[in-house]
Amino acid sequence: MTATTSDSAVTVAAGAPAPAGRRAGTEWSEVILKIYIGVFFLYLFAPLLVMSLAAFNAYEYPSVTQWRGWTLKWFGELAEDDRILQGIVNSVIVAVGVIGISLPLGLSGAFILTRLQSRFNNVLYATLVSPLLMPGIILGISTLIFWGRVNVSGGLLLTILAQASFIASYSMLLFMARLQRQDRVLEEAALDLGASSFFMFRRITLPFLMPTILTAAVIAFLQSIENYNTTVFAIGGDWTLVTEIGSRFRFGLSPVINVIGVLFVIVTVAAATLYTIQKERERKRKAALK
């Protein structure tokens, strides 16, 4: 009896096949995981597929259920839609302005919270993060009222100020996460060797923050482009892409809007592909140097 038990233990330890019940459980787990992944990607990409197909449908309204044949005429109509094209230009102008304001503000707030040792840090942190928790409508109205007292009326400039008031908080959180991982011994050594604060920041801190700066700029750009609640109150007589699309909902949208979506998808995929290729090249170059 003892010998039989010992032989069984040795057989299992030597890598004998797992019991049938365990193998069946593992197979079912893999099947469930594959189904979940399939449903996830279907949920993620099915709306994009439907939206893209509607851009090539000859039907006058965005639809794939009422198919009237393939066409490219909506791309031509987009090229002739001056308000949409100007809205895209205005959106890019606002986004670039938001990046120029929110990144320095976010970096300043991150430096204060990570380098300042004070009992009021928690209060200051809550104050600087509070715009993220505030409804966009409130931010837009309060910006319009505040800057209206100094004769800054609605327009692209006011939209930049309104959006930067909360997008700067996103940038601050990103910079804080990066700065908390920085080894400050390098900065202290540079100062001890006679480097000025500006030289130390330019040669040590700024290169360390560069990946986060690029990430914060991309996030600020995307947050600005898609923002509606704050923008609609601050834009005044001007318009951006999202406010123009919002105003057209009252009269019914045309497949031109789907064409814009298709173009954004193409640009996003192209940018992601180029980024992946660049990172792969850097990885191979570093591996070759080793």
Given for the second form:
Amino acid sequence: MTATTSDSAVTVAAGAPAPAGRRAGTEWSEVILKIYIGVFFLYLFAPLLVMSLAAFNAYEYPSVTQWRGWTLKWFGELAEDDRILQGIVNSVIVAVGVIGISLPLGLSGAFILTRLQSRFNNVLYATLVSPLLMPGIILGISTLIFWGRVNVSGGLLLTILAQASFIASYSMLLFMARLQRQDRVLEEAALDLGASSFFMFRRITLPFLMPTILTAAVIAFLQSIENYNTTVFAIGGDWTLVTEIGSRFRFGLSPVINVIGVLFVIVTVAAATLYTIQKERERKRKAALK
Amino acid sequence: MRGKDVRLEDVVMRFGDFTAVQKTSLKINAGEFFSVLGPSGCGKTTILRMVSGFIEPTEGSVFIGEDNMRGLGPARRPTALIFQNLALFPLMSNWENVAFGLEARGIDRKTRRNRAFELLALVGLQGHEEKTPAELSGGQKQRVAIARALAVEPAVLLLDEPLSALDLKLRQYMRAELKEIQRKTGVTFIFITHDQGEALTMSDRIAVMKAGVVEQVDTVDNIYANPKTPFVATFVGENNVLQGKVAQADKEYAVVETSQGPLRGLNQDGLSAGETAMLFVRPERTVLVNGVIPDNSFEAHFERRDLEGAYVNLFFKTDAGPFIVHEANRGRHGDLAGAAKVGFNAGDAIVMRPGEVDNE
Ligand SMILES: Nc1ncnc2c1ncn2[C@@H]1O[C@H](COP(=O)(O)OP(=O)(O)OP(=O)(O)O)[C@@H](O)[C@H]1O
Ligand SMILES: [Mg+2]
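Okay, that's the form predicted on its own, but what's the structure of the form predicted together with its partner chain?
Expanding to the full complex; the earlier chain stays at the top.
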């Protein structure tokens, strides 16, 4: 971030060889900008910092003010907490299921809306996007009632269906944005060279969609993992990590929850770092080719 | 020779109420370099898309060889199209681009790779096989597109203004290159362009179109020497136009009474006395009168000259409009001023029924 600020400072200085009075004004606005960025990051990271510290505090409740000394015992407790561990596994199962349903559904919807220029496009679009505007609770309850009629009761399967009903809309919006940018002439060229529709899709359209498929999968995964409102109604006797944490609120939290938080932060940072390194390597390889 | 002939029989193409191509019948011979020439929006691409199968004609039929193409999609026609913007696949290497048609036909990787390398060599792109299209220059991309189209061994190659994006030098080079490829392969080429120079230098025959109507189909020589309509006369090459009423006419010649006096020309449309007419004469068939007096001559006001090196264009103003004389540069045009006498022979001028001219 500091790099960005100094960059913009350079642009300002280079772009405006202004009189001395202007110069002072520029410095002021720079100071304010820096303070703003500082506050912004404090706001963003302070809670994470507090939460992480509490995971290492030898005190019954998550706290940093009541400091009882450093400990790793909460990590040990997490390793023995079967409900939490099972909750993580369940969350991943649900997330994978949601990806499996949302991506094909979202892609189909996007194709229909971008390719078939039907008179009903507007109505169809509104219908397919409406789950995003619906409160999660309502989606959860209506899923439970609807599937209850056909004797599917609450559980992981129903949670997958309930979550997919709105996450598919997110996928659809992503795919639509991508498909609208596609050069349709490429598909015509493929057909002209003798490709069947299926071959064209596999060789031209799918590779073009690949980055969006990955993005949509990541977003669906994150949406699913963190979902509470819809899940809590559809989950029945089962549980996910989030519903488990939710239900423990009633009895007061233990720092085990903070340990989970710390682990999530580590995983996220590690993934982001790996991704950046990978991108950089690719860029260097490309540059070396030329 | 693997080219096939292409026939359009009473073909009409309408989009809603708009008729993009009026009733047209055309025969393009096997192995011919055929150009469709016309201004922007006249329906050239539409004709190409009917032949390649992306659209079906509203009326009439397209035949390739003996076969009626109705109902066959682009994948099942023996044609390959080179798109106006090339449409190379950006995520594939150049050789994969070229091999795409073979891959679609289920040919194994080793065979199609070898074939793609051969074709890229044919178009002079050795060493660029593993690069992607984004890493090539405009002319090189052009050649990948040609190789990709040739890979499926089409009987008919359709080219939609493929040279329009290139700079002049490269365009001239690629013209020769395309001509050479056509000669080597014997494939029927249908080449679309709005550049009359391009059409004249490359083609065996040309169809000149205007607003959905094919005005004339003929050999390059005939299109230039014997244009059938005022539009063709002015769109292909330069032409001087003089309007008036026919004063007298026989089978061969007609005399048109113009603001420059009576002028005689070939009576192409068989006009008779009293009808309005347009008389066309090419600048290179006119002279600055100097001793020998041609069949027709009149006074005109000299405006300026453009020196082209070996040739000069002399621009005159007349009551009938501008008049251009194109002459070999013999070093005697320097001191022209004011009025001068210009003229031409009757056998070099064509008298036609009036019509729309191309006014660029
Ligand atoms: N799918 C379509 N729907 C409606 N009108 C169309 C369609 N395709 C073409 N047209 C119209 O038909 C006419 C001819 O179009 P076409 O693309 O054949 O022109 P062109 O001669 O290739 O022009 P250019 O030299 O600019 O490429 C144009 O007026 C165009 O607007
Ligand atoms: Mg066109």
